[in-house]
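Below you'll find only one chain, the form predicted alone, shown as structure tokens.
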Amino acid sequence: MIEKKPIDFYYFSGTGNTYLVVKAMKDAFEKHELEVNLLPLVRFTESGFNENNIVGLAFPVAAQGTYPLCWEFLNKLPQVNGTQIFMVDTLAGISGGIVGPVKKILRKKGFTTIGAKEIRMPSNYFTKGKNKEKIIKMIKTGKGEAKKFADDIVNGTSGWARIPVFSDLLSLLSKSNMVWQFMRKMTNIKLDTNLCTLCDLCEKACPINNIVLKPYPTINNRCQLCQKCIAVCPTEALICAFKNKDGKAYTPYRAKGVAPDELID
């Protein structure tokens, strides 16, 4: 069993799926009388890091790994002497380039890796025409898996697998600037100025300060396609669109049970 220490739970959530998982785990930990501090990883500072606490990590899968901002956070973590750490990620499809590579990074930094879990949640891309009841059921199942994972961590029955070489190579996709440039060419965020109310929520929500008001939101060329700006938009003025012949756009998505202000770190 883990020691009864506070848990500093660092997380990033684009459209709310990861946030729901984090909250479910927090509830489960608190039932074991553990204190949980939820900390947006975009606000991480080494001076605020406490290596005497248990550390949790949570973020979505992207490009078979995770977003560049999450890799940057992992690289900023300090060297420690055995601090216990666990990780959870959310995904709609497959990963392969996150669980093992993160474990490798953390072990080199001196962490004791006590558990990793991948939890399937609704896609924030292909939502048009999806059965809402199935989405709600999927979220409920994911939250249940999150609570069980928290229980396993407390009981010392969680594990953290690693597939050397293969997962390390696959992780290079989400670490590559060329891959993200290609993704931005194929998929981008578009604004309908007729629906925009200039509320500035998208600007506040962007985790990399890539949106400026001129006076309408202008998305610069560093976008990581996390869709947080889309999720907080109250009028659905922002959409994520394919650059193809049909001009198809994704239906804006925000996880059921998450308020827009909960996604502004």
Ligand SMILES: Cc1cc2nc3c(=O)[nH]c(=O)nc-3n(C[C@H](O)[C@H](O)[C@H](O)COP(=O)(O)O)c2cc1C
Given for the second form:
Amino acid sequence: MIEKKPIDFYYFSGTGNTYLVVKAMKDAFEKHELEVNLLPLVRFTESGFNENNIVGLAFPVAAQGTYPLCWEFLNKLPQVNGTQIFMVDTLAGISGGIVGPVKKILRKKGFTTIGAKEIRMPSNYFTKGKNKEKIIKMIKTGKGEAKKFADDIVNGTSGWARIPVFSDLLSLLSKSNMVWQFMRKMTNIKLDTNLCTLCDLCEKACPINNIVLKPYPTINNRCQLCQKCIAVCPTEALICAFKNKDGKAYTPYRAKGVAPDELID
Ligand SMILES: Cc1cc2nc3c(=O)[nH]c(=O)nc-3n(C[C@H](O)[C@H](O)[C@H](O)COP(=O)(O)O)c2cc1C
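Follow the form predicted alone with the form predicted together with this ligand, if you could.
Starting with the chain above, the whole complex follows.
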């Protein structure tokens, strides 16, 4: 059993999958009468960090690791003296075992690592032609796994496996500027100015303030491809296309049950 302490649950979600998992875990923890504070990790400050609480982390897998903004957050976590911590990530297929390198960072910082889980959710990247019913089913299964993981944490039966070397090497991919430059080169987030209403939700939603209105949204060159701007666009004016496939676009994705404003941290 874990100690009955509040849980500070830091999360990032581009298009809502991780947010749904976090909410399902929050509900499950609350059933065990644990208090849960949901905290967007992009707003993290060391002064707001409480090492006496249990800490939770949640983020999506990207490029076999995670977004640079999530690595930055992990590096910013302070040195502690045994604070209990757990992590969950969401992914569409495979992750390269990111739980391993994350565990390594957290152990070095003095955390007690009490559980890690990877939960499959629909892809928010290769979305063309995806079957709606399959997506709904995947989300339901993912939420069920999230709830079970929360129960396991409370009961002290969760684990944190790690594949040394292999996962450490793969995690270098998503930490590499070159990889992200390549991904940006291959991906094109396009704006249809006929559909854009200049509502500026995309600008507000961008977790790294990389979108400026002049007057139409312009995505600058630091984009981490998290798709949040696409997910919050009320008119589907923003779409994601691959440059090497005749500029073909993918269907904008936002997890079912998540409102656009829930994605604005
Ligand atoms: C740029 C980008 C890269 C991704 N890379 C991977 C990957 O390497 N492996 C994987 O399984 N899923 C990958 N995905 C899919 C997401 O991890 C998955 O859909 C996740 O649940 C999205 O979470 P969110 O809705 O909270 O943003 C990627 C998605 C994007 C946008």
